[in-house]
Structures are given as structure tokens and as C-alpha cells.
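Only one chain is given next, in C-alpha cells, and it is the form predicted on its own.
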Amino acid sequence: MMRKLIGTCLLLMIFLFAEAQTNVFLIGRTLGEKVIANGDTLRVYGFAPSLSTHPPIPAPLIEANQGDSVHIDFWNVSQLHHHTIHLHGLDVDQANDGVPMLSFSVDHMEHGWYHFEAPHAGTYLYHCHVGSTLHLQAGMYGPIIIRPSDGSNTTWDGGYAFDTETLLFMSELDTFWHTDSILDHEHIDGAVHDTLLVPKYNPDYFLINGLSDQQLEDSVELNSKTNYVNYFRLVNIGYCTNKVIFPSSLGARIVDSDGRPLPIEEFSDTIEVYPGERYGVLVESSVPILDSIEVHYFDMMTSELKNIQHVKVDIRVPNQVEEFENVIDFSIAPNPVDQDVRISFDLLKETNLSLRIVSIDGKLMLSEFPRVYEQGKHTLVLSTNEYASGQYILSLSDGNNVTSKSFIKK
């Protein structure tokens, strides 16, 4: 009898240790701050990892391996609002799905616990589902990544292997919705939805990973090497339709949608991502590239193009022995520039160089494929007649390193 008991205990211990556990702690707050591209500070809601930090936009990444046991401890310190964590797209039971009328909501200073076994590997998201139109816009959203059961750099168990991974988490901000008069509205206990009159939604900032315009430069980018496979996770949690356009030289392949592999991969440089949708895209290049991915934001009702954001693509040759001192001392003149701008540099040996110019808000103005320059002094003359007045960033790359300087167009 004792041997059977010991054997049963050992089997139970093996089972418990075989199943990994992921513990997540999040704090719901309605007194957060976010700095937007023009330098202003907006009030936001959000999920914070601690009381000493403002809730980031988007919220902290939740990640686990397929099959892991995930436990989320959600503590709501918001004084005026109840909240939930809705696990958007995950196959979890109704009690843990975060839709308040079907599971539960968490009131001020209360804890709510969500438990689930991580389902299919893929890209998902979470957000508050109380007064979700406003609470989501206020900032209560974040990404979820479920990885293969072995945690490897593959899209799913038995899927495509990749070398780098980039998340493009797209959303918008309507600054008129981020005022105390709107964000401090009272809610009715027990009501399915809050009732509040708000201005017509008209976003004026368009975000990727919580950033926009010049904030994106060198913060959200594909920084990779030739012949590497790069995996993009595209997520739209805003209210616009997003059209993501990859440079054709990357040979974009759509391989999964909403956490499920596609039966057949689709080759397309352009992917439309509607609110709540997620896509997985593989790209690679055999040659150096200095370019941009464009993200177009369209009004869902009118199809009007509202904005375009740019994500830098910088693919270089791996293990290149050329020293970047060849081009680090390039100069720009005149600065400020009226019509033509001159770029001068002195090369110690023959070098492949590519050139790129973006506006301060991230718009790609010029992208030249690599050209061979002989040893010695060089001066390039570029016309800026079609450039609007403002600040621009010019970058030179030797395929392995990049240096950048700014200039002003009068």
C-alpha cells in the first residue's frame, strides 16, 4: 500500500513539474501618463507592472509556451472604474475570458484571477472589456504571444523557423478623449455598459508599439542581416483599418492569421489588418536594404486615408570586415539647405554604400540601393526642391553599420 502511495506521489510530482507555470501580475490604473510625438503629456488608463510605474502603452507583453499553465493576478486600484482582462482570440473557458457579463469584473482595490492553459502558438492580445470602446482607447490593451511548446524560434510546433522577430502593435489616439471630463466618468454598478456622451472619434496620433512619427526612428525597426528569416507579428487594436506595405524586395509571405497557420502561405507585399486581427508575416533578403515599411491608417466608415507611419528596414551583410570609419566623418552642407544639399565623405578603400533620407515624422524621402564607391573623396549633390520646410535625417550605410546626421530644409 505504501509503495503504491509513494508511486502515485512520484507520478503526481512528475506531472506537476512537466507542466511549466507562468505567473503574471498586472495593476489596473486610470491615472497614467503618456508623452506623445509633439512632446505633450496625455492622461491614459492602463495595465502597470507595479505601483511605482505609469502604465505603458501598450501594456506589458504576456508570453508563455504552448501548454503552459498561465495565472494572471489582476489588481484594480482604479477609484472610479471596474475593469476586466479580456483574452482576445485565446481559446479559454468563458469564466476566464474577461467579458464581464459572462465571467466577472474587478472593482476598486479587489483582485481578480484568470487561469488557463496556453493554447495554440500564435499572436493574441488582451484588453479591458468594461466600457471597452473608451477603456481600450484610453490605453487598456497589450500583446500576448504564445510560443511553441519547446520555446524555439519557430512560428508554431513544426512551423517555420526564424532568426528575428518584430511586433508591430498598431493603434490610435484621439487626444480629445483623454481629458478628465471624459476619463473620470462614473459607472453604474451591475450595468453591462457605461453610458457616456463623447466627441466623435477623430484620432490625431497613429501609433506603432505606442509610438508615432519621429518617436519610431530607431525605436521600432527591422534591424537584421542578409539571408536571415524575419518574422513580423502584426496586431491592430485601434479603430482604423491598417494597410501594411512591405518593400517588394523583402518577398513578404503571410503564414498565419489570428493565431492559426494558413493552409497555404500567401505571397503579398500588402496586408490589410482590421481591428482585432493579427497576422504573421515572414520576410528575408539576400542583399542589403535600407528602406521603410509603410503603415496606412484608413477610416473604417469613409475609407479616408488618415495617416501614414514608417518603420525603418535596415538589413546588412553579416560579418563584414569593413570599418565604418570610412564614412563616419561625412558632412552635410549647406545646413540649413535651400535647394541642393552636398554630402561629402572620404573612403579609405572601395566600399558599398546606400543612402536614405527620412523626414522628422518618419516619411521616407529617398532610398538608394547600395552603390560601389572607390577609395578617395566623394561629394554627392541632391536636390531638395520637393521637400517641405523642416528637419530631415540622412543615413549612410556600408551594409554592416549605419551613421546618421540631420539637416534643416528652409
Second form
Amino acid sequence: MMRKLIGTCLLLMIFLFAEAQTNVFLIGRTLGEKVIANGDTLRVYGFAPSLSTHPPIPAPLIEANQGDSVHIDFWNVSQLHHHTIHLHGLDVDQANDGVPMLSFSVDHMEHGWYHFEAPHAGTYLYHCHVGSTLHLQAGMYGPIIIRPSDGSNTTWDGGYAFDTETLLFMSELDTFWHTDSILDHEHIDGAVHDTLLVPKYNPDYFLINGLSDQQLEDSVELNSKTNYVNYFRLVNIGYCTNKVIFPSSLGARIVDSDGRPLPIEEFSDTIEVYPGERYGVLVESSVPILDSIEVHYFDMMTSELKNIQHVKVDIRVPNQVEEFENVIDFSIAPNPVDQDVRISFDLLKETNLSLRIVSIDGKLMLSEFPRVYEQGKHTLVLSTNEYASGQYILSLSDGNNVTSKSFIKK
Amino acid sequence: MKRALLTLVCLLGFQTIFFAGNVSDTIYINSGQGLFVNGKQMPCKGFNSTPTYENRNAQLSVGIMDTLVLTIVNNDTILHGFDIRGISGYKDTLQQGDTLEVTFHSSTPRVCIYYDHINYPNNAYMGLAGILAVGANANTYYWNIKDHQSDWNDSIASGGVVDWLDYYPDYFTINGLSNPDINSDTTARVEGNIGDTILIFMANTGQAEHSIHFHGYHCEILYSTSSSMHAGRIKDTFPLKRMEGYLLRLVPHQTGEYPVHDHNLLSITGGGLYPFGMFLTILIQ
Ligand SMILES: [Cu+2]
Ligand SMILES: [Cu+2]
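Now that we've seen the form predicted on its own, could you pull up the form predicted together with the partner chain?
What follows is the entire complex, opening with the chain shown before.
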């Protein structure tokens, strides 16, 4: 009887003190490939979610709720190079800060573990801090989004509710920096500083979410409805300054920066974003709009305008977009699932879809960047081998509509 | 009660008069050979606190109650100017050997940039631009941020012409120093304890733009030269256009050694070598 009582108490304590935990697994690579807008393939460094995929640029989104305990298992598979993960803006302690000479760096075929308690809701980023001028340009950067404690579509705890969310993660590519002679830089093991020769920077591709020009126009856009609140997360991780210019009819207002609400909101169609900065911007319109957001890239030495990229804005009155509302109907099989789960859907038109899986107790299992799927039938196969038994919610979103279905892992 | 209040008001009034005072300082416009990271040398100019050239510009400071009486001596062989950016009435010139006296007062804490407006931006670029801090406390630090394209210093010093649309600096300094030397400058290297109120007077007096990022901490903007909208913002990255600055308040919540660096990562180089640029650390016990 007594033993049973102690057991119950222990269980209760575990329940009371258990905080949501987010586990992230990333692999550091230096032999990645990326197709750029002219169709060429460039060699890149990056963070890959698995050994069988090239590291995406930007790296996989890390997502957690405020207060969550986030654990990153970082495995370095990079031949001679060592890397780190710096959690930019999260104010983590020195041990987890990812600066090689002040924290630790992760050698080839080694693991490094990073841990932090997700602080204020907001937009952050992560990147390698080894030979950072070269390793960032090579591709080792990705976004981090900390959501409010309840995981809701709100800017922060008690902040603004929004209907759509768009990440614009700006950077550049200098294709010369992606040649073997630059990427295979000398590396002295154990040196306090890695001394690197940095070539002259002359970027020739100007990226948003890793894409430029036609690639960008094909896959990043704001598709929304009149009177929806649309939240933009602007991030600059390049070496140029950005001016993000919203159509004035959207009434853009800046509400947060660097993971903190602004004390006074600023109404401005033009938002300057300098390297390392983040801004949260709310836009909405009561009338339909077909226009574009301009992103300007300026040289920081001369202030010369180097490039302009466009992000399409398509805001319609609800009945005009309803025809698309059911395009993301999907099926899950088998259900219950033992190992692999198949997600099947049939698209009436080319659609930008993102996928999320959350356990019934709110733990984020998977969060994929939006990807373009062609019109027609698709089947995605996902392994659930690492999932604990229980119920999970799988959501597909096209940016406007989210369809969620549950499945049981045996 | 009324009487007590009156006494208090009188006392406060007396205190104001008692503590408000004049501070005197003298700065010299010098020309010389600047010593940079890894032994690099290039011709430079500066507003220094002695008649001998050094990379660091004089760090001027005045309390919010006080008046600064500043004497400027032109120790160089050519015409120079003196101005305080964003405040009218200071613009003046000094011939070789001339002395100029100005008085300055501000009733609010702020960061100001004093500089040579003659032949702008060339003289300022050669080094003639420094920080005037209003409202410094016992935990105050100065970050005077500059950039140089070393061969341009040679050509400007010998009367050559440069095209600013081709600017590509190769040396990046805080108070005239780069990583790792900058960490031994006690006026730049923040050292403190949890809960301290640390003030950082930071200005970009170079001709490139910068974006200063803190690891470990967010800071509050108390004053920005470029927009009153910035005050009160709590950020980890601070964009700096040319000849703009911030007064930041840092109240550390954790111990450790954390970098602060330009997130235009091209500026973490010196002579094309990483990491000999704009990078220092903060140490909190
Ligand atoms: Cu790396
Ligand atoms: Cu960073």
C-alpha cells in the first residue's frame, strides 16, 4: 500500500515537473550541393537532417515553444573541418554558445550536444562559429522560431494573433567562395583561432530562404485573404544590408526585433535589416492586392544597391480563394502505424506545402520548410521508428489553410 | 510639512548648483603612423589627448549637470575643422598651430561624435572622429568603430584622390585596435558582475556600415543618434550607419565570457586574415 502511494507520488512529481522537450538532430557537412538560380550546382557546407540528404540552405528550421527545453545533437561528418552551433540571439550560457575558443568545437566524426531553455518567443537563428566568415557564407546557417508558451499562432505570450506567417531569411552567395580552393581551407587542430585567408566578397546571388530570382518566385509568396493578419519574420544572415519594402497598401508595422516586442511599434513600409538582426512585421489589407515585396541588397562598404528580389503578395477576398481550400485534403495509412507512415494527397494545382507532426501532448516531432509540390498525386513516406507509442497530429499547410489529422503509433 | 518641503526644494536647488561645474579638456589634432594588427602600419590622423599621435581618439566625457570646456589644438601641418555631429553651432576651422575653445552641455545622457568636417569624409576617415559621452557612470565603456582600406590611407596622406564607390576596407578597429589586442583596452573590454549597470557609448566613425552583435546578452538602447524611435528597444544586434551611434545599457544576468563582434563578418578580418578584426569579448564574473 505504502509502496503504491510512493509510486503514485513519484509519478505525480514527474508529471508536475516534466517540461516539454524538443530534440533536434543535425549533421555538419562540407560536401553538400546546392542548385542555384542559373541551374548550376555549387558546393556548399551546411547542416543536414540526415546523412542521405544534402544540407539545405538555409538549414532546417528549429522550432520550440517558450519555456521548452531544447536539446541539439550535432554530429560532424566533415572530413578535416570542425564546426560549432552558435545559437544567435538566444543568450545561452557560455558552454552552449558555440564559440570554439570559449565553448567547444566538434571535430570530424564527433558529436556535440547543445542545450538551452527556449527564452522569449521570437525569431532567432543558428550558425557555425568556426572560421565564421567562411563557414557562414559556405552555408552553415538556419532559422530558429520560438513560439509562445502555448504554441499558438501569436507573436508572443499575450501578443498579436496572426492568420499567416512568412519567414524571409536573407543572405547572399559569392560563387567564387564556393570553389574547392576556398572551401578546403587549411585548418590547424587545437589552435586558439583558426587563421583563414578571406577572399574579396563579391556576391552574385541574392537569396531569400536560400532561393533567388525564378527559384524564389516559384516558391516563396504571401497567399492570403482580405482582413487576415499576416506576420512576417525578417532575418538577415548575409554580409549586405537589406531594405525590405512592403506595398504601402499593406500598412506594415514593426512589432518586434531580436526576440523582444518593441516598446513603441513603428509604422513603416520600409524595414532595414542589418546582418544578424531580426524584425517581426504585421501586415493586412481590407482590399485584394496583387503586388510584391521588394528586398534590396546594399553593399556595406559603399552603400551601393547590388540587387533587388521580389516576393509576390496575393491577397484575395475569401470566396475567390475558397476553391483552393480543399486542395490539402490527405490520407494517412496505415493507421495505426508500426514503422513507415504514408501520407497521400492529390493537388489541383502546384502548391507550396509545409508539414508538421506534433504529439498529442504538444511535443514537436517534425517541422518542414514549405516546399513546392506539383499538381497531381503525391505520397510521402515517413519513418516513425523513433516515435513513442501514442497519438500524433499531422498537419499540412499551404500558408492559408491547415488540415490536420491524427494517427496512432503502435 | 510645507516648510520641510521648502527646505527640500532649496536643498535640491543648492545641490544642482553645487554639483554643476565645468570640466576642461584639451585635444590635439595629430598626424602620424598608425600601428595596426599583425604589425601593419599606415598614415593616420587623430584627435588625441596628448601632442603625440595614437590610433585612439580622445574619449571625452561630461556629466549631465556639467559644461565641457574643450580646447582643440591643431598640431598638424594642414587646415582642419571641428564639429559635433547633429548639433548646430560648433562648425569651425583651425589653421596649423591654431587653438580653438568650445563649450558643450547636454541635459540628457547621449553619445555624440566630434569630428573634422573639412574635406569630408577624407579627414574623418583618416581618423579624425571620436566619441563625446554625456552621462557616463562608473561602469562606462567606449567603442569607437573604424575601418580603413590601408592603401587609401597612403594615397590620401600623399594628396591622392579616392573613389568612395570603390571602398573595400581591410582593417577594422575599435578604439584603434583589432582582435586580439582590443581585449587589453580597459576602456573597451567590458568587465563586470551580474546586475551591474554597464553603459556602452558606441559610434561608427568609419566609412563602412557595421552591425554589432552581442553574444550572451541583450542590451537596451538608451539613446540613438539616428532615430528617437530606437530608445527603449532591447536588442542583441545594433545596426550602425556611418557617423551614427548608440548609448547602450547592459545589465548582465549571467556569468561568462562572451564575444561581441561585427556581424558583417567581412569586418572580422585584418589584412584579409580572419579573425583579426572587429571582435572582442565581455567578461562577467
Ligand atoms: Cu563550420
Ligand atoms: Cu551570429
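Being a predicted model, the structure only gives us computed values, none of them experimental. Residue numbers count along the first chain shown, from 1. Throughout, rigid core stands for the largest set of C-alpha atoms superposing within 1.5 Å between the two forms.
Align both forms on the core first, then report whether S354 has a C-alpha shift of 2 Å or more between the two forms.
Yes, shifts by 2 Å or more.
Rigid core superposed, CA of Y387 - does it shift 2 Å or more between the two forms?
Yes; that C-alpha moves by at least 2 Å between the two forms.
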